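Read the single chain below, which is given as structure tokens and is the form predicted alone.
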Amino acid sequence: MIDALAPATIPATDEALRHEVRAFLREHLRDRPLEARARSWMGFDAEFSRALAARGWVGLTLPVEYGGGGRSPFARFVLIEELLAAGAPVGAHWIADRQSGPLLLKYGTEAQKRFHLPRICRAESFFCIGMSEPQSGSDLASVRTRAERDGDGWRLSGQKLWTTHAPRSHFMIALVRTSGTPDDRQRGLSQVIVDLAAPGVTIRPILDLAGDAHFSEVFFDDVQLGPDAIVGQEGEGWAQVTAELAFERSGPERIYSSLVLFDAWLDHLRAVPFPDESSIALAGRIASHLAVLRAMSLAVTAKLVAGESPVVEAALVKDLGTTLEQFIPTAVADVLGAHPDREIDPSLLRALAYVTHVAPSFSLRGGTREILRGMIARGLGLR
């Protein structure tokens, strides 16, 4: 059942981070353009990951004795809405700092820990997620890539699809079949660690409209696992992917994904001598909306805070955030498009361009809107 979700405040210690980090981008992304900042967290650079790495705000929220920050989800709010805000291209370590060390630091073993968690908030290590299948949709539980047992280890093989930044990570936890078929549902599903440099791994770009390549498909030809690949308890795989997936449904980047953008808007409507009504009433529509959004994802943080595990709330906040975001490109080429007459740099334009071709991925990413309602309709007690 859903749970009420109680107004949050972030405490003063961590709020106090949000100047150390500005200062810190406005250093770093002077000189990054408009269009490329646009990108959000899907921008991808390695050395601008290890500068962060190096003031401590990679693994933010990990031990301190595996080498995080030991700040609690309320700092790591801060500085992940500071660096969406500004376009800050967190893409490299991304999925490692949001759910890959969390998850490990919750199933790992103590080998996996000490071996992975140092490297993740070193920013020396990058971490993909190897969840959706060919033909299989959004049903997760229907997964077909085996891992079978193999002397003490295990023998991968399998396809995954849609992979963010696996060309350029170094390990991908899989959601994989260890017994039982595809009829079993989510019995006999167990959680992976896979070295994407492992003989057998075939990695295949996937070109976007935007003319990126940051999603591939992955194929498992006979990978040899060790005997320690395993995260977790064998078999336990579906409950431990859903507690991934609410690390990665509650943060900003559900809200923020068209911010860069709006906010270039905003500085054009600002410029304009006389701005009509229409421009207005929706500059207040989007930012109104934004506030109840991010009230609503900091009351999930205060959850995870708490040690829950808000599954639920966590899919109400993306279904309504990217709905929003998808909103956003739409909404200002409209109003833009209604004055034709007027001057528009060409650096909106081309922000404008980009979101407006990658925001249909936004309500598929982390799960569709259909899934993430039926969710909610369960927690509600409607379905």
The other form holds:
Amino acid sequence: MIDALAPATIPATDEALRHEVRAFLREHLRDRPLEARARSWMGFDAEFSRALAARGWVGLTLPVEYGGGGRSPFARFVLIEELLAAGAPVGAHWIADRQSGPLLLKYGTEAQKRFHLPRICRAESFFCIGMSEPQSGSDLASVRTRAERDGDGWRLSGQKLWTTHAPRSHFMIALVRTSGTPDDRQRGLSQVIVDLAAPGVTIRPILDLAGDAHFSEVFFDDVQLGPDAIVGQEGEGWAQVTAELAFERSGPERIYSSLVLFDAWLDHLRAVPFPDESSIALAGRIASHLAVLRAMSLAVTAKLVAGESPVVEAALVKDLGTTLEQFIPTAVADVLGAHPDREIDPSLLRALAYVTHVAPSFSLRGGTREILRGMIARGLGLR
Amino acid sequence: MSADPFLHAMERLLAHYCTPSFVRSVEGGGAVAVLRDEVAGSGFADLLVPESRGGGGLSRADVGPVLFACARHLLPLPLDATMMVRAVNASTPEGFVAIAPHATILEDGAIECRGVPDAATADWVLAAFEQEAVLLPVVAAESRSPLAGGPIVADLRWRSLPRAAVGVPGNHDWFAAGAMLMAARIAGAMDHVLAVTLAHAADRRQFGKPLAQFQAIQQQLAVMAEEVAAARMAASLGFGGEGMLPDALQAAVAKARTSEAVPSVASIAHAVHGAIGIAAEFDLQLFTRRLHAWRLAFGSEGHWHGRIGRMLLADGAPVLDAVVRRVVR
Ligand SMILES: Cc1cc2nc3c(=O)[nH]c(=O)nc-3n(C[C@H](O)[C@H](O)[C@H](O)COP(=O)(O)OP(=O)(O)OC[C@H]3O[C@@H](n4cnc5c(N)ncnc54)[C@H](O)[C@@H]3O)c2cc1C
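Provide the structure of the form predicted in complex with the partner chain, given the form predicted alone shown above.
So here's everything in the complex, that chain up top.
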């Protein structure tokens, strides 16, 4: 069984951050159009990330000695909740802030931490995640990209796919095979840091169906890695990736991907003289789901604060969250289309089209719906 | 005061007296007296009453676990409503009190309360009108159950205001209070339904292996666990906030989300059980029939979605400020 999630409250000192973040966003996002804001955490703007970093808001939870804010995960919850609600373009520093930074803090050597963490916190280093490959999607343990011992360093060859923001990132943390064969599955996998400027790295952007080029394919052609390329223990890559994914899955970004669209639709509805009952009920339904999901996400955050690794709970909240994220564009389209005579602002229609088209990815990225449900089933003792 | 000793005492009491066969017998019109006397004698009804008035002095959040436990056992008494009414109203007479979701005065002066949960085992029904509420004695009412198969809820009618009626001063939102209590019942009962469904999936074998090993079953049970977890959190939000009675918006979210979870949780539970789940003598139906009844009581999700939606539209702020962060502080 899975223990009930206990409601958690954001401590007042962390809640106080909200005010400052709002003032900052009012100033920096003033002219950002709806369709850009609707891109949520897929939006990329290095300058914006640096402005946030100048305020100390990148690497907020990393220790002060490494350039971080030394704040609690609750403070980060407040920060990213505000960023997502405003549709801020956080993509540039997002992965380093959410995953790579905490991963390096937990498993990295002192030298790796001293080198990378301050750069992450200044938004000078952007990271990407190299897990998926052409033949390894959900079945991540089957990765074939290999790092072979070469002198006291490593030689990397293979290919990664769907790597978000690789063309504009400085480093990749890749899951690769350092011993054995794909038949060894989880054994023999390690995480390595790859400098994407190194010779032998080729990156090709891939356009998505909305015309954006956020993800990409990355080829490694005998790329030389130093002796310090391994993150954590050689051969422990699988366990480390599992822990990392708990961070990736538990945040408010798994609830709020369609929030900007929802708020824009609410404004549309508020301007309609006599809104119909089904639209009103839909607004209430989505709001009730959001409230409960936020409480669940906060409860998972409280577990992270307590030093736990709430892998199953995070999977549960993510599956519920992405289901709502996908429901919002579907349902909003229906109630808007139910009144063909009513005028709709073109920017709302463009935001709706964008979110509708990319919505399938919400339950793919970070582990598919079926894989998450499989993890929940394991948590329930079924497998 | 900590709620733990009460929770343990209640769990012992429920395990001993409030068995499925007892619930079944009360539903069939059998006596509830044994359980009733035990619950009444243990002081649970006064847990929310302030210590200054000789009560337990607990907050609503404190009694949450006790009420979830009662719901897991389908306690056939309105202990939850009794606790709340006694906490708010110092001059509540002895006995169990059910809250009526809706009360009307008919043209001939009769008072009608429809769909009152646990009216059959209550001594009093709290009927709320525009400005005031009254406690009406159940013995003086004509009662009938609108549902075949037992008095989970009942319709009551008094020819006129009975002499024994007791006024309840103050302008309180008793409908929201009842909704919040139903949310807790739904969440508690679902918890048990999930546990028995998991146990059944592990036990029952087909094609040479337990049902639990089929991926299609695993995925359905994962969805069920998600809905149960969401319902539990929603109900817990109903227990948030200060004061004896719940905040209207918190109660709204609690009842809307728990009610919405009912159809999927009940249908997955039945699907995984197969035919035996439909059998009267199998206990699952005691739970799922109540889940459906409680979904309707004090407003289904449709009612509350409309109310939350209107609040949201009237407030010009984005949804996080207008609703979400008011519910989850
Ligand atoms: C927008 C976006 C950004 C991404 N960014 C990154 C990134 O930065 N880095 C990175 O490494 N990857 C990234 N990914 C890739 C992502 O992790 C994969 O899409 C995901 O792991 C699924 O793999 P796949 O797409 O190959 O699908 P497949 O694994 O081929 O799955 C296809 C379908 O089969 C189902 N399926 C597969 N196995 C099972 C099973 N055992 N039981 C039941 N059903 C099953 C899946 O649930 C799915 O419905 C990104 C993906 C998207 C959409």
